[in-house]
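Here's a solo chain for you in C-alpha cells, the form predicted on its own.
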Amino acid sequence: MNAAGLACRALTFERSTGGRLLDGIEAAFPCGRACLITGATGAGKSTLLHLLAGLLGPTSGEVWADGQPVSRWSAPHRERWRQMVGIVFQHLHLLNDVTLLENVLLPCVPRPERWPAVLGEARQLLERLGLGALEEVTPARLSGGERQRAALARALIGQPRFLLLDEPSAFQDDGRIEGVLGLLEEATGQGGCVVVCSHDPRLAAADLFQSRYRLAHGRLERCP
C-alpha cells in the first residue's frame, strides 16, 4: 500500500449491539487523489470515515496514515493526529450559539499561534462558498445548504492533509456543486488525501474521483 495517504489493513468494526458492520477492509487512499465511496444507507460509510479520522477505534485491524499505525496510538498522540484531519459530518455538528466565522475557526482553537493567519483564510473560504456576507450570523438562521457549506469551510481551514467528507453535497443545488468540487480539486492538487462518502449521482459523475469504491455487506470493493 502507498505510504503517503491513508490505508485500512484488515479493518473490522463490530456494533456494540452485536453484528459486524465492517469486515476485514483492505484499501488505500493515496495523497494527491480524491476517492469516492458509495453504498446503501446503513452500509457503514460514516463509521468507516470515523475510523479513518480516529474518532472510533477498530474492533480489529488498523488504520495507517503516511506509513504510521495511527489507530494504535495512545489518546494524546491521536489528538495530534486529528489536527491533520478535516471532516464534514453527515449531521454537520455546527455550534448554534456562535457565529459562522467562529464555527469555521473551531479546529484552530487548540493552536492560537495560527489564529492571525487562519482568520483571513476563513473569510476567504466563506466568500468562495457564497457565505461571506453571513460570517456574523449563527448557523440556526441558515438554510441546510448554507450550513453544509459552512461545515465544508470548517473542514478545509488550515489546509489539513486529510479530508474526510460525509455527504458533502446533499443539500447543494446544481449551481453550487462545481464550487465544492473545485475546492476539493485544489486540496488534491496541494497533495491532500480526499475521501468522500456520498449517494449523490452528481458526484458519481464528476471526473475528480480517480478512485471509486462501493461498501456493501461489510466489504469495500474497488469499482472499475
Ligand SMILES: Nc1ncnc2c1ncn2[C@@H]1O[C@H](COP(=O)(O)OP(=O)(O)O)[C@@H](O)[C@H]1O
The other form holds:
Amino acid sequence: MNAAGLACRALTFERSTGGRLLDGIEAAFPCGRACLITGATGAGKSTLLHLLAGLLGPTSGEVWADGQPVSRWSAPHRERWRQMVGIVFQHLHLLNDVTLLENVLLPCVPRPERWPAVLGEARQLLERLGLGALEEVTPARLSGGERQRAALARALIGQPRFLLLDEPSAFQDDGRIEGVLGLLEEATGQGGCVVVCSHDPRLAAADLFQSRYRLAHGRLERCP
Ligand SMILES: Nc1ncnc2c1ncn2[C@@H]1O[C@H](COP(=O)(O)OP(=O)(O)O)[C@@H](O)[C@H]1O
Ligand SMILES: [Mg+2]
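Shown: the form predicted on its own; wanted: the form predicted together with this ligand:
Below: every chain and molecule of the assembly, starting with the one above.
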C-alpha cells in the first residue's frame, strides 16, 4: 500500500451513543486529485473527514497516508504528521480574539523558522480571497462568508500535502465559488490530495473533481 495520498481500509466508526456511523469504508484519495464526497446531513461526512485528519480514532480499520498506517500511530507521532494536513472545519473554529492574518498563520506557529516566508503567502491568500483589507480585523466582525474564506486561507497556508474541506462553500455567494475552486485546482496541480465534503450543487457541477463518492448508510459508494 504505497500509493501517494490518503486511503481508508475497513474504516469503521461507532457513535459513543451506539450504532455504526461508518461501516467498513474502503476508499483511496490519491495525491494530485480532488475528490468530492456528498451525502445527506447526518450521513457521517464530517466524522469521516475528522478520521482522515487524525482528529478522531476509528473504532476499527485504518487510515493510511502515503502508504503509512497513520491512524495506528501514537498521538505524538500523528501530531507531527498532521502538520501536512490543512483542514476547513464545518464550523470553522477560527480564534475570535486574534486578527484574520494571525488566524491564517496559526498552523505555522510551531515552526517559527517559516514565518518570514509564510507571512507573504498568508497576505497573498487573503488578497485572493477578497480579504486583503481585513487582515487586521477579528473574525467576530466579519460575515459568515468572510470567516469561511479566512478558514480556507488557514487550511491552504504552507501548501499542505493533504487538504480536507468540510462544506467549504456553504456561506459563499455564487461570485466567490470560482475563486475557491481555482485555489483547490492549484493545490491538486501542485500534487496535493484534496478531499471535499459538500452537498452544494455548485461544487457538484465543478470539473475539478475527478472522483465523486456518496456516503450513505455508513458506506462510501463511488459515483459514475
Ligand atoms: N462521537 C460521536 N458520538 C455520538 N454521535 C456522533 C459522534 N460523532 C458523530 N455523531 C453523530 O453522527 C451523525 C453524523 O454526524 P456528521 O459526521 O456530522 O454527519 P454529516 O457531516 O454528514 O452531517 C450525527 O447524528 C452526529 O450527531
Ligand atoms: Mg458535516
